[in-house]
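Take a look at this single chain, the form predicted alone, given in structure tokens.
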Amino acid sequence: MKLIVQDLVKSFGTKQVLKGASYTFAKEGIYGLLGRNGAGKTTLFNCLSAEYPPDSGSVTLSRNVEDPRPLGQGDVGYVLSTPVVPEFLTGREFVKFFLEITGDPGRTGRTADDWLALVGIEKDDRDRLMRGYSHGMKNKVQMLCFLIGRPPVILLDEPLTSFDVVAALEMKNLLREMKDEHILIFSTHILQLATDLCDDIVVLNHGLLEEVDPALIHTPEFEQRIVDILRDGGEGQHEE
């Protein structure tokens, strides 16, 4: 499976925050996308979502050589950095009907109460209205959509920074499980995290999109690889 970014441009007013994006997501796996704040990480996201489309340039997505179209809806699943979820049902409501609408229990067998665990949804929170729910608890149950639909392509906008250490580490692991089937896209302002869990580093830096060699994600030399790309990175910038 593919994702091609090709030439991707999106202006707002005057403001050309993409200029020519290109780059091809080559197979399934996990990619972390870096960039200064303002470089466009969201309106990237933004484009590939179809939350609304570039000014030009296309994404296509290509599960074999001879079959490449266009994203179309249910390829992509989004993770907000503001998290939405239906405030008037309960976590357990919220995640059974998914459940049922997915068919997921005949793909992993794990119930509304196994994944409300999963993301480190306490018990005693998952019969309460949801309007009642953290910023973070919000962000875990958003997160759950993507985890049980299984969408080819998942955005993630900086995804673990409402979890703790346990849940935090326990989605590490079922990020790892899926990325053999997906493409697993996140943007991170932490190195670490970056390197403990991407296969591929992409920056977006002046409104392109610029790999980092994959040979230097787990040596000393990557940070200062990534300083070096971004030095001179649109400080002061405001990101669409």
Second form
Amino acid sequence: MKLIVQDLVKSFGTKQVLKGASYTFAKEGIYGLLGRNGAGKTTLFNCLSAEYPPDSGSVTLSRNVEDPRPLGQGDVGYVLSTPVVPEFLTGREFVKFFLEITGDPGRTGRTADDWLALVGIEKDDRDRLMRGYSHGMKNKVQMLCFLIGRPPVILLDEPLTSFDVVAALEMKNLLREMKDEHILIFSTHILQLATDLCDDIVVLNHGLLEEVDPALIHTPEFEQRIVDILRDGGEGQHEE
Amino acid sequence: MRSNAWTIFRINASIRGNKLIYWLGRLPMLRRLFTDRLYAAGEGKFALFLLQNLWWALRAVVGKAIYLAALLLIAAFLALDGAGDTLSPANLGPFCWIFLWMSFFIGTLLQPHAVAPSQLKYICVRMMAMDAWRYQMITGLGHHLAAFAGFTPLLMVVTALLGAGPWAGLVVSLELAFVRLAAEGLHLFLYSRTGVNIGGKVWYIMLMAVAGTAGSAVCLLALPQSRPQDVLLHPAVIAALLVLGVLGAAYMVRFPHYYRLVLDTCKAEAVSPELAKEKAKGSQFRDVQLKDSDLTAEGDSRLTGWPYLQALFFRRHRRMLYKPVKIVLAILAGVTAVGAALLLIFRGEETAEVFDLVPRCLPYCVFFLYFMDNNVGTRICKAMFYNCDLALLKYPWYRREDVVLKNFLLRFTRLGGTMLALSGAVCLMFTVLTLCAGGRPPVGEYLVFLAAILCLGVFFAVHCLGMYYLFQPYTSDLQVKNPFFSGINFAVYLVCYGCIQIKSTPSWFALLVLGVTVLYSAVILALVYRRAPRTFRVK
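Okay, that's the form predicted alone, but what's the structure of the form predicted together with its partner chain?
Expanding to the full complex; the earlier chain stays at the top.
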């Protein structure tokens, strides 16, 4: 599976945030998206998830080389940094409902309880309304939607920053389990997290996407290389 | 002191210049001209500020002129001898009474400058650590001088036109300035004694407004032949007001607690539009926020998927959704019971004749149903957005065409049922009252009348839900941002309001209502099916 981003341009007023960003996410795996504050990471995610249409350029998905097709509505899952869930439902009700509309029980045989247990939501919390859930718990429920719905591309905007250490480890393990069947792109400011979790690193700089040599990721020079690239970009290019 | 004054002036210029650039940049014609780059153009902003001040000065003078002209017209209307001639000298007495109560009393006591919060005060004193006393002296002097300069020439013209000579206007303006200073001193005194800025209290504002209006009414009615101008221009009164003004000014100059006053009155939410908006959100959301007690209702375990979700939503929002419905039904039941009892007691030929013409009151029913159904429908749509769609529309699976239309239908069933129940109650009310009154309206006409009322219920359900799906006008803080949504709603209001202006209802009016409601509903439903999957989004 390939996700092909080609010449993506997006402007807000006179400010051009994406200036022809191109990159091919060539296989399933976890991609770290790095960039300075205001570099346009959220804008890129919004364009990929069709929240905002890009001014020009294309995003296509290809299961094999011959048939690249534009990204459809069910192709992208977007885990927002501030999770949003319908707060008038309990965790169990929401997952039950979601399993029904996706037709999952017949596919995996897992019940709502099985799924909630998978992301570490305790039994006592499952029948509580989600409006009383912590940020991290809401994030787990949001992640569950993508685990169940299985969109080929999952975008994660700073997904682990609100988790405690235990939840963050559980979530990292979850992402590692998912990576064989999905293209996971997650933005982060934490370099250690990127090196720990990602198979590839992409830098968004000056409105363009730039690959970092994967061979560098686990070397001592990696951090310096990233800082060199990002320093070149300047801070506060765009207020997201 | 001079450098502080210059600093205040420049900061004010920046604040106002930035605001002007921001708003001009939002106008379609000027968007290209007023770009973000202009925020950095200090001198340009200063020029804008000067232009803006000129405009405001002009607006202030015109505003004062309109205010005085309005007082003159009221005085002319109330004057016993001068009615018909606005500028008759006989109007001077009533004019002075009204001006005395409106400007000397209400104006000065409701608009104290020293204790009023402002963004400029917040920035200069709280953020830039400017001396609070200096700030107050500089801005207070400017404020009162500007008010005096604005009123004096206009008052001189008015008193000259009313035959008292221009000097009378000058004296009255000076007296007003003295009273303003005295009122400032009074507010500071009250603050130092109580620690509370009563100028910001709603009860105080209401009290002053009512007292001022009542005072002027009493003086005009009880003392129609009096000559308040003689009192105002009496040397003893001028001297007394001068003394009060000097005392007020002295108190202001010596007041030691300006910094404390700024800390107490200039809170961030009182001066920042964004934070004020945040605070206002509370009231905006009151109608749609859930209580814990609402959320205990269990879902129907027989349902699955989308019907399960919508059933849970309506069940857990039943308090906020059905409370207005219950109130309306209770009112209708009360009217029916009382009306039926009265009609049974006073039943006769006259009541029968009146109720023979029941179908002719359909135009009033259109407006009544608009008022009732629109209120219920808007509330339900807002609650749907805030408690359900705002979160779920972030998920692509919730925005899929089939899902949008499926949920629209499920919701339409619920909303349509509610509106039909209301319309049914109205039909029942008319039927019971007509039977009790002994009315015998033509059966065919009466049945069309009832059908029109029921159709109106469906019509308003389609209208409220259709507009919501076609325009999704709400932002995350429940502001309505879509001009088409507001425009169409206003047009529907105008049509419904226009109906009650119909003096003699033609017999085919019910058929017209029936036809229009069916046609409009069909058009809206077709548009929803074509467009809603694209338009139903979070803005």
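By rigid core we mean the largest C-alpha set that fits within 1.5 Å across both forms. Quantities reported herein were computed from a predicted structural model and do not represent experimental measurements. Residue numbers count along the first chain shown, from 1.
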For L89, decide whether the Cα shift between these two forms is 2 Å or greater, given a superposition on the rigid core. no
Using a superposition on the rigid core, decide whether the Cα position of P152 changes by 2 angstroms or more between these two forms. no
Take the rigid core as the frame of reference and indicate whether the C-alpha of A117 shifts by 2 Å or more between these two forms. yes
